[in-house]
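Below you'll find only one chain, the form predicted on its own, shown as structure tokens.
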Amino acid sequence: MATLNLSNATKSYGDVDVIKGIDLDIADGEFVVFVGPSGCGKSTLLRMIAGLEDITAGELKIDGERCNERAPKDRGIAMVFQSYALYPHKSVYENMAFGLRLAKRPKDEIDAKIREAAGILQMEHLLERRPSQLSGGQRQRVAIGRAIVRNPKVFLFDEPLSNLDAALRVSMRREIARLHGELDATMIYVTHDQVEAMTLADRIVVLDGGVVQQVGRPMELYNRPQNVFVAGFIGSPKMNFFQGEITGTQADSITVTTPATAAVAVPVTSNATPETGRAVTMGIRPEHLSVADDGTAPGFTGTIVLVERLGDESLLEIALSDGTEVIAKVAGGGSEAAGDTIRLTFDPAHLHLFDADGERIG
């Protein structure tokens, strides 16, 4: 397949900067996911790679060749859109053949490519149907098949599962993961759904405000988010945050006190030694909270506002005395109910600590 490199890539509309100097290297055969909230610039960045948006400044290279001025058809990419973009009056076969016929490929070659792609996507029996006779998942398979037959250097996916229901999204997610393994293709995938990002990606690029916040493997981002934004975006439900201050420093830990908790020694793995008295944000994921058996372990007490039963687990929304709201993910089948007073505890090893600028400490 291909490597892809972005060097200080920017995109501006007049005085408005949408993409702000992004540097990114994507390896041959890698599956990279762009993720972030609506308006963060992820789809714009994908369209810049595709050639559907001009690059204001910086450089795009595919397989080491500058592509800034190349037309989309000459970049060796194929794009799968959220809306499928199928011709309603053409059969599945004709939809998949259309681009190859425009490129004046031989008839036998077109037929071979279509039937090979149909076999990969397990839709040989659908080739004579029209889009109106297909389910949403089948239509998306056709759109992916139309990309496969072009034998591109890079596959681009722009929120391809957003129009599908929950069950189909799970099924198609597995199909795309299987497809990547089978084709060993370079793929770039845009989504706002961090579950899709975590389950599909070799590496995730987290974007916010046109800036890359962090790049890394899914569990790297989950276990060591570099700032408060990444910590709050990766993980569902999102991380709980407590505002506090540093009340002591040791060789391998920092003592933090918050209105909700007593002094807690937060382990750090670097030589970070922020000054006592500095404001910090302490984070803990909902799944790392548990109902306390006694009052000796570090933790806090609050009132349950809402219980969501999800079968094997329950989500507890808890209001603390200082107004902080906390979500805890606990084992299902418990007797917790709204209005109950509850004490939750945690292992300090699972705490995350960020400075006043939102950057990770330690």
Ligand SMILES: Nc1ncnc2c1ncn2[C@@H]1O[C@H](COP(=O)(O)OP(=O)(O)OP(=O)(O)O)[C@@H](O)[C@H]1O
Second form
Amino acid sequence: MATLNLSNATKSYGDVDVIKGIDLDIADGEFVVFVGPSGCGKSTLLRMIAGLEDITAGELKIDGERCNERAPKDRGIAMVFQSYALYPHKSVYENMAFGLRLAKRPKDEIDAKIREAAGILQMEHLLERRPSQLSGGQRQRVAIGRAIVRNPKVFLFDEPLSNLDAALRVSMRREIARLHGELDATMIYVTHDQVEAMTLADRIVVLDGGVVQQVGRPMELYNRPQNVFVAGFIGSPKMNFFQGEITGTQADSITVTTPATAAVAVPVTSNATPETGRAVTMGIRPEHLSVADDGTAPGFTGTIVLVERLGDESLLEIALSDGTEVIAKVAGGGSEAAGDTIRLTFDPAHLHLFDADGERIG
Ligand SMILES: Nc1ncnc2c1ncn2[C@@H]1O[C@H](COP(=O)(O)OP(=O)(O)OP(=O)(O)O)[C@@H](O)[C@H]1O
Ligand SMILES: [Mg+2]
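Counterpart to the form predicted on its own, namely the form predicted together with the ligand:
Next comes the full complex, and the chain you just saw is listed first.
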């Protein structure tokens, strides 16, 4: 178990900056997830921690000690890759034993560790098989087992579940959560799947373009995204955005008018004092739109373009007269149909406001 600190961590390939000065403190035993779109630098940052990439500038500390120059094998980390990276000709047992044999650990100790890891991962019955005789999920478990037997201070996972089908991803996700509970180890997990991020993380680090956009607990990011990027990235389907302008300010609310909606008083909690006339982006999540209309709730009217029925709920794609497209997530079983005119309402408490630079207001 270990703490991990990055200060101004930077990675450049020639004159291309890929990681642009990241500061991050990870507590002992914490489960931290790096999320962000493809190419944002998640794997690069993980590989810098692992020692598989040089750190161009800045510092990496593990358990308080500078590790920039330390060889990967001496950092006390174990990494699990998307591509399992198992030896095809070795049995599961030998795959797990390999690193320990290289480290010249005693035979009894190796055996005990493998049996313990196999027990944790419920794969005692698979130890004599070759990787080709295993399912994708079982192979991934071997890769995780190989990390466990090394008893690392920090586990690093790079999209470990991406190659698995949907059902297996869900069950492996639960196994990894259970594993974290059982081992109490520090874990850093890279994914572009925000459901994995939300469900696994103690804290999520949202990256874009090699820059940290926000760090926080999953529900913090969902409830109070600090900028438009995080607002659009966390949540599925993504948040709807309306362009508008500030038409009034009150002590605890800001009045916003958009082409789609009449003037709406958006409650704000902080002491934001933006000026009237400023352009703003107003956001609302699909699940916070409602077809119920008591005649007083604010809302807007549009035409249903597409209905996707998911069973328990339906996704409605709605075109507004100004061209804005909106997605609403509503209860399943309704009679909505493409071509219908529909009015959607919302509670202003669910609105998010962002300034012209995309930063949260309030
Ligand atoms: N050797 C290299 N030389 C130059 N640029 C590189 C090199 N390796 C990676 N990059 C660039 O660094 C950026 C970050 O890559 P990285 O693999 O970390 O992204 P990622 O967030 O893991 O993406 P994905 O979700 O697709 O795995 C990308 O724009 C990539 O093109
Ligand atoms: Mg990657």
